[in-house]
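What follows is one chain in structure tokens, specifically the form predicted alone.
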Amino acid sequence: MKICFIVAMQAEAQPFIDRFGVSEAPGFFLPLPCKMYQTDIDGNKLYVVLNGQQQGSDLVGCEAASVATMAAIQQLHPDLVINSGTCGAFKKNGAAIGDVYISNGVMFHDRRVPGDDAWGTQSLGNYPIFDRAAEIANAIGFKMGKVTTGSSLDMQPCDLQIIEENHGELKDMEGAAVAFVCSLFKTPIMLIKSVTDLCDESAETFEIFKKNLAMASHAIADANEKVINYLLKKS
């Protein structure tokens, strides 16, 4: 089997590359900026894909997911694909710093097409998600959760109708793009998140998205494990 994990900060994924032991291959996605790491695990193949850098700053956002998420499954072609990485949730919901979830549905949140069904659906996105993601979470014990994008860390009200019109629980930056390139090549994905911040608290976003990184990363990484193990123990 082989599995590629997405991932938009270097921060987010070094506990991850840390505890696996996994090697860099330098240059492996040139002339992108997009690093890949890898290792076997009694013979199955893992990868750990990061957007990269430019400017001096890891490049977040949909449109460097999308592109990672691309030269991944064109080089690699990976059986599945996870995205893992932190977000923000909803008090309202439950939610609290460092949970970790496994998301049961993916869509944008900040496309706000005009025009008919067929636009909308479209600019929402609502894209399939690995079949087994309900199967793993209830055997782990995670908890699950709507994961919505959008391209700014801050919410507008508008984001926030959408949100929760839509049922939405988690907020970040990368997963429904990376659901749609898997949509196009027919790869499927899993989210795997970790709360690093309250949408409905009043607190400064990215003042508490950068004192609770390193937990949540930490934590991201204890699932990424967890959820490793059973697919290969069950592969």
Contents of the next structure:
Number of protein chains: 2
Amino acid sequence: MKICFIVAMQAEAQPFIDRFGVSEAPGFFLPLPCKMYQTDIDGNKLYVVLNGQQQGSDLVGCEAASVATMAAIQQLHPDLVINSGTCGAFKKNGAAIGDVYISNGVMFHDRRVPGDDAWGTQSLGNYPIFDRAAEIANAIGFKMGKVTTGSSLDMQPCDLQIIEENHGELKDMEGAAVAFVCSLFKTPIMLIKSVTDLCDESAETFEIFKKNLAMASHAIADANEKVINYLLKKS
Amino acid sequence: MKICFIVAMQAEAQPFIDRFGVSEAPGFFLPLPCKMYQTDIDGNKLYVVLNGQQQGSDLVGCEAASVATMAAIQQLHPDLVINSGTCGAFKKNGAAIGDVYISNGVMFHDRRVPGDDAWGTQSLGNYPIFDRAAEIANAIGFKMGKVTTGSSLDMQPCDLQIIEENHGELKDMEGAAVAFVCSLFKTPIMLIKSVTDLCDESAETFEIFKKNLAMASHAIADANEKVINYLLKKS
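Please give the other form, namely the form predicted together with a further copy of the same chain, since only the form predicted alone has been shown so far.
Below is the entire complex, every chain and molecule, led by the chain shown above.
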């Protein structure tokens, strides 16, 4: 089995990279800035693909995620893509900082194209999720929730309205873009997200995100390890 | 010279496709839904790449534009990418419905990642533009303006604030994503936009967009022809 993790930021991926001792394949995606790490696990392939950098910081957001996912699928042909990273969540739904979720749905919350049904449907997205996601979440004991994706760290009233109308629980900046590209290539995708901030407790500032990033990234490394062990039937 | 036009919607591209008699290469980008049309002009190659469809409508927005641009650059190796399509503009800046502009800059207006300089800079984008854009606009007599891109047809107060702070004049839904991917591959890009609606005259409704789409798409076909003739030194 070939499993490919797509992660936006180096800091989000580093505890996971350290845990699995994956090694970098420098320049694998040139001329793209995406970074590739890999290792073998009992004859299976584990890949970790990061967006890489531009203009002095790790690339985040939906365009970079689209590019990294497309490059990863084209060059690595994974059986399963896992988008793993941090997210915001809602205290009113029972979320707490550091919680890990497996997604049971993924859509955009900041692509507003009203008009008629087809455009509205396409803009929200609602892409297919790996059909074993619920089985995995139940077996390991993770909560499940719907990921909604937008290109901004903050949450505007128009975003919250779409999130609430569509029962979104986990607010991230890449998931739906990764899932969109996977849908085009018909590559199965699941999303594993850990919570760095509570959207309904305080403004989603960069300071709160940075404060909780290391802890949430260690939580995601633990979660990723459990999912990999479950998928590969390791104890 | 290999010139590749990237256009979101079939309706935007059709007058241009008809004008140049380009022929479709069916399934060229499979499994991607993107569509490819091509013709030869005096030993030069003209390509027109469309996003294609998903979920019952032409794909629009930044993720589809990222995918189409990446596929086009990987498979066609163009010397120049031209993102051609419709946009909103501002009456207060002297714009009128049907006006054609060549862009002198391109950035995102809906990727809000405050925090520090590097993240903010990356999120706005501000990608390089083909170094002959001003020469072409001056020679043909087109206005120039800065394109700002967002994933929504409407314009929220937070969008307008970023547009005004950065002197944006032309509001579209793909330009910065096309330019971002071009920046990764170091492929020169220019943007040719025609105005379907005035953001400061009325709400940017789907009805106004649809009403003016055919006229603006014919204006863009005329403009594209002039730019091609200038680049290829045809009379």
